[in-house]
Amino acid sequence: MNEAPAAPKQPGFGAIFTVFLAAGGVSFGGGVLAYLRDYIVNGRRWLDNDDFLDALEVSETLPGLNSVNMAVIIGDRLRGIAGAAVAVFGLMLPGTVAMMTLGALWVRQSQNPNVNAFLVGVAAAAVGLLLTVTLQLGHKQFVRPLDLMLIAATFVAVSVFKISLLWVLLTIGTVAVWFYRPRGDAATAEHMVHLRERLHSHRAHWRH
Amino acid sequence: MGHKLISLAWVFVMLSLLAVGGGTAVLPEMQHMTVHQFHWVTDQQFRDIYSLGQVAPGPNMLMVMVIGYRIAGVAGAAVVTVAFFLPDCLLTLYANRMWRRYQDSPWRQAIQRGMAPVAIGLMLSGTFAIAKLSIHNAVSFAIAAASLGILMWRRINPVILIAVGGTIYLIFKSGFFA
């Protein structure tokens, strides 16, 4: 085991599969994300918090589970591609050893009224929980017009028209992001100026 | 047997791609797909896997698997995890090495901030599949209000909730209440 504590920049294979299994060890209900966060943000001090952010801004943004691609992001910047797979892997492998379980159980009893009722307030329970994340999640998107606009296009593009998730994200994905494209104006060029050279002191820091 | 593995593989490889918004984004088209278009599933038998992932520690979607299990046994397991998980792993994988060359872009904003409602949206249209499959009478209705209300009002595990949500429906259907 690599538990050199002074070099918080290259943590070991073991501490990186150790933080990702508690995390896939001890969330229900979809809390990985703060688990995560407690972890490796306030814990070990692997990432501060912007970066923290950004990672889950892009993992919001790409398909997949947030959760998953947060370890695929994270372990990928503290060991590259092997880090990557080992974070995925303790991440996963509590929570896989419990639904085989759960699943091998639920099988033999799938007709069983007493387990089809445990499981109906269950999910009841979870439309209560999915609500709240999505909530907390859209809360800015949720009072600006435009947003809750899409918001609604979406919903009942899929929930009343039941157009397949493919056509509704080639057309109203395209049309969102259509929406806030860069405009060409003179107040983008400048802030263009601006970002380019942010971009180069960023590249010049990523150097070092 | 062969056949219902690749089935399996090439519907959990192209919800894994579309998952745009995370796991409950793509609910309605995992339903749509495995109890309408494949009859993998009963709208029961979904719903019930779905409350196991929520019994599950972890992320909640690797129920994908138990209906891989379901269909076809340990194998059916193993090759919808690996198709529902690797594709979104390999992606991101790359896709996060080039976003961040292109960090301050325009148009990497543009995604961002035009994908994001349209994930709510996504995941506002999972939330309603799975109360349409639980929430049938004026019990489920209870839970589900009160563990938003809950949630909304302090945090608290949400284990906790979901253990009692299944344990009042259980005593409910028991006819404790009668």
Contents of the next structure:
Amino acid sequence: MNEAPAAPKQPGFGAIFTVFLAAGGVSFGGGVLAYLRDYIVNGRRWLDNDDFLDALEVSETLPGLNSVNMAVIIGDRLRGIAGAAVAVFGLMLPGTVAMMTLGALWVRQSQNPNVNAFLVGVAAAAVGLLLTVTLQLGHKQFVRPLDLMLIAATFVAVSVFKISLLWVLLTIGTVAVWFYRPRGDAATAEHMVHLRERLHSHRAHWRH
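Okay, that's the form predicted in complex with the partner chain, but what's the structure of the form predicted alone?
Shown next is a single chain and nothing more.
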């Protein structure tokens, strides 16, 4: 008789804290998502890429910082409420300490041209990190014409016409849901079976 596969071992709170502390300590200007994906998906393999994208999609629809939302979602997925608290604390600790320290120094160095040049360089690096994580997480969306149209429409609405993000989500988001609604064809049925299998897998993981 074949034995049931063993449930994946839950990471310890120390490991969760260390990973999120590292991500919070080396990321600049929003690049934390790139590091989180590298540490959690490629390094520790606590989540696969689809699970990480699922968490990101949920965090994008919630108020607050995406990085904090991701820490709550992933921490809760790994070790429940306590895991979420540990993940958020680890993620926020480096930035909190750094900002308190730099804030005290900034009062005396705000007119220093070397300091201002350094901050410009950090901003450029942050843009590069955001572009990297966008390409890593969205590579599947850049090859489908419909997705490209939705991306372009969102970019134009927000960046060119300066439309409120809330209205963009309500309009373009609604259009996207309508285009991707289940139609009952074979491809959709296969996709729904895949989603059910993933849901059952997640439930089994959560029970353990």
